[in-house]
Amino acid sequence: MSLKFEQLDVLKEMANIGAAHSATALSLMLGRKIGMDVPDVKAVTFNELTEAMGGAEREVACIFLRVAGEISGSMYFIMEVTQAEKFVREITGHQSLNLSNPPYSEYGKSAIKELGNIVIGSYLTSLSDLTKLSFIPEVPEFSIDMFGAVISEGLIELSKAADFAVLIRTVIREEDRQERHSFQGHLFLLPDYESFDHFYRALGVSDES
């Protein structure tokens, strides 16, 4: 398969769309200002994809769902570990959860998972309100781990079909950009195979047409 310039380019249309939208969901949920970057869509290899965030060894926290219906893939929100404990810190208002060490806090994590849910779920309704495709999401699941070893766990679909995978990422951040630790995070979907003709078909770029 091969991808089209527009194709790549409707694509990131969309990630815009569904990005703004969980970006004004999280600034809603926090009390602040959360703003986005403009999305990165490229055709990657897995090892690409692995180095695109620093290596399959970086701990990362990490909220994964499985989508499926007309449009099947993996969407996942990626944060530093440090970043996702002064997240729940912060939203629980409890300074002693605790994500660095295990046994994590249970608590820290449903609230963690409860992020998920939110930023996931308003990028997922907003792509399915523009294609008008299905998208039924899964229950999300929250680890902490080597981001090698979470991001094969949404390959394996696709893997069977192709040996590249398609980078739909956005990063979600805080507006003031002064703190350097202020909230970041990294939004990606990766479809699977056979979503990418539903997609195009439904954004008007099909080969056929």
Partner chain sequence: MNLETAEIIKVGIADMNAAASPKKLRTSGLGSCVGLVLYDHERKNAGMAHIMLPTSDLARNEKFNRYKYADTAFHDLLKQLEKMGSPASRLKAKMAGGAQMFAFKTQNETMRIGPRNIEAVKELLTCHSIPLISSETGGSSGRTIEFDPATSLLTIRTVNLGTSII
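Please give the other form, namely the form predicted alone, since only the form predicted in complex with its partner chain has been shown so far.
Chain only, nothing else included.
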């Protein structure tokens, strides 16, 4: 099965809707205007996915959850640790929050986990609206580890069905400040082997080359 431009357009539409919902939810939670863009949605090989994240040994902050329902799979929201740390310091105003070296700030971990919950939840809602399939998120887990370690389980399962993954790059920014700082994250939905064909056919993806 291969993805075509029109199918990637559908995924980008889903991503943009999810980003808009995420920005609204974050703005309400923080009491200030947050913007979110999706500059890039693309299908990449597993090696390209690892390269895009800076290598298998790049340390990342990861929110991971399993998805059940009509489609099962693994979903990740991942930021480089330096980006995650800058983000939590910016939105909380606490410059001492630490995610770079253990022991990690519990407040910082909670802030990133909440960000991931909002982003993942918004994307799953937009996916469900577009595909008319049910996506039931399970309890999320947070970790700081090397990218190769956090993504390996999902890629092993996905590799039974495909040799590519869809990478959704997300940029978050605070709109109200004169100096607008932006923070980059990556979202991955890796369907399980049993759900792969069903998921992509629901998006109108042909199994023809």
